[in-house]
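What follows is a single chain, given as structure tokens, in the form predicted alone.
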Amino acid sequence: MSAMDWASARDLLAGRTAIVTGAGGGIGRGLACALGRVGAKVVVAVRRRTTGEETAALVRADGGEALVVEADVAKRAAIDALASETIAAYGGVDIVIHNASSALSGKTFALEDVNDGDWDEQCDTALAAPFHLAQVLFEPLRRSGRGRFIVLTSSQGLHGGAMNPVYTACKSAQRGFVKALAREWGPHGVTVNAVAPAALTDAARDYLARDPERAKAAAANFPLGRMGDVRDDIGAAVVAMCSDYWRYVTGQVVNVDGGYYTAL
């Protein structure tokens, strides 16, 4: 696998601010780091700030800028604090990724298990919070004139998923919210899109080490013959659908995954 040539792209972004949610670590993280790399100003908003410290570290080594928002995105309160203290530090938001995920959707429930505590809490951090992340922050993307609104979703959104039924019905809700909104929001030069990725998190990294066998059968499953790397390729991509190359992409749902789900 060859080396990400992030040193062509260096200024890709370079002037734009973005608020990556859920940055504190995974794929969120991934793509703070890459967003910093090309050059934006990256807006790393988190539930604890010791995560969103280490993260901001690391866009800081490679160059980049960072400012850690402490923000619990599935409360509207905190969305609404994250877009002032963006806005008094960077004057303006250009990027939005919504990326943040409950704790719970990782977890394996059958639908008579699931309560309504269960079912609000994934619903607030995947429903709520893109909402009301829109209605906030949609007057900075549109002033910005190439605004961007990202919504990390999953592939279980389409072909279902037996371990988590509202992590699935959550997932399908968003597909529609971004179909939706891209329409509206068309007109004023914003584009919506979403990204549903394959992605070696450490949490996949440390399973399949625990099992090499299964890692080797789940490698063969990948036509590049791997799980996307957080930064490198998760990151990439998201870099290029925010920059001016993707600015005539709005409404999709776009599958980061290696070719996994080459039939969706």
Contents of the next structure:
Amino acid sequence: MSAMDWASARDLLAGRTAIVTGAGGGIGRGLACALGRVGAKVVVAVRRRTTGEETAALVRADGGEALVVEADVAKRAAIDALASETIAAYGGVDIVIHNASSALSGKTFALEDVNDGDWDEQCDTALAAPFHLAQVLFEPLRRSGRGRFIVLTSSQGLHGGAMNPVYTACKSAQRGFVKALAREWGPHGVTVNAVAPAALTDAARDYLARDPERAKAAAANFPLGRMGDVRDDIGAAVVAMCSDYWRYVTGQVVNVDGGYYTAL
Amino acid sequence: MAADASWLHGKRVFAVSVGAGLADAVVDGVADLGAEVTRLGGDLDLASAASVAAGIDAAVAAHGAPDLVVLSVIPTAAMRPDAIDAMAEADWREAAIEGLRTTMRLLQALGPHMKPHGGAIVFVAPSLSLVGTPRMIALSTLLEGQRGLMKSVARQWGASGVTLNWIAAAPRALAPFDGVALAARPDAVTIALGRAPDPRTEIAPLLGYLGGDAGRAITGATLMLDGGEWMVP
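Switch from the form predicted alone, shown above, to the form predicted together with its partner chain and output its structure.
Zooming out: every chain and molecule, the one shown earlier first.
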């Protein structure tokens, strides 16, 4: 596998401002670092400032620009504040990426065992947050002229993962949200898409490292033979989606997963 | 073409309709196929998981466990077209999040009665979420969430012999959409059959198939009944 050629894309998103929710680790951190590498000003939206500062430090170490904003994206007031701080710092918003996910996403549930707390925790982040983000950030995205609204979903929502029915329902619901919003915002020049990634996050790496046989079996599910790097595979694809090269693509669910899900 | 009335003869059917009543005409057709239909919905207390379970338990006590459940959960807030930036948060929550929660609670309540002997659950919904509909973003979100939940539960309950499937019908075939101004152009693609299906005589027979013995090997599927409009991949 050849190394990702970042140098050729160095100024691809220069001058644009990107908000990434859930950017304190995992995929969100990879997205932030990728966006910073191609010149975007990155707003690292996180629940805990400490994790956000770690991400911002990585972005800045690569020569990028980052602003950390503490925000519980399930709450409208937090989104209002996120928008205000971003616009005050950078003058506008061109890209919104909703990546934040509940800590319960990876938990296994039988349907009969799901209680209201499990439900609220997952749905607030998956379904209330994108509603708030869309409401609050529509105008800046429209004014951008190159507005991009991207939701990180999951192939679980496509193939109907059995592990966590609430997660599966939420990720499938995000598809409906993206398709409908894409049609609503198309006349305003804002594209709306979803990404279903297969990412080798630190948590996934640790999990697979404890069981080499499972890791080998898991790799076999991917035609490319591996899960994606959060920055160089998932982040790079999202960077492309944010660029002018993807300006005519909207209402799509894009699987960035090494060929894992091919049933569409 | 007449459907085979033997498919549902003597079968117990629960028709659970919450909100918009999208499946009412389809359920009439299910009754035509010889099923013993119990209509539920307006009498269910949806306030909590316990109250939903109590309502389903009472229906089972009165009529026996269902062989087929026809499910349609569409809060009325989801049927009101509006731009997302003009939508009240309370309406979003009622339409998208609470509608989905109610669906989950109904499945939770039905599971203990269906898993011991198997059966079929069929959602009846408009097809518009598969292509997305502007000004009805909450409805699109709800429907795709329900469809994802349907697939997940189909996997969880498959070994128990309970199947779950999804019928995506042309909105124009469902009476509650008669007065709804859909923003999507109706002539965006050619409708192969040139018309929408009749819910009573052309959609209901598919429920008869899915709820009868012949349909036991189908689960987690989405079946488009839109006259060949979108032909999804």
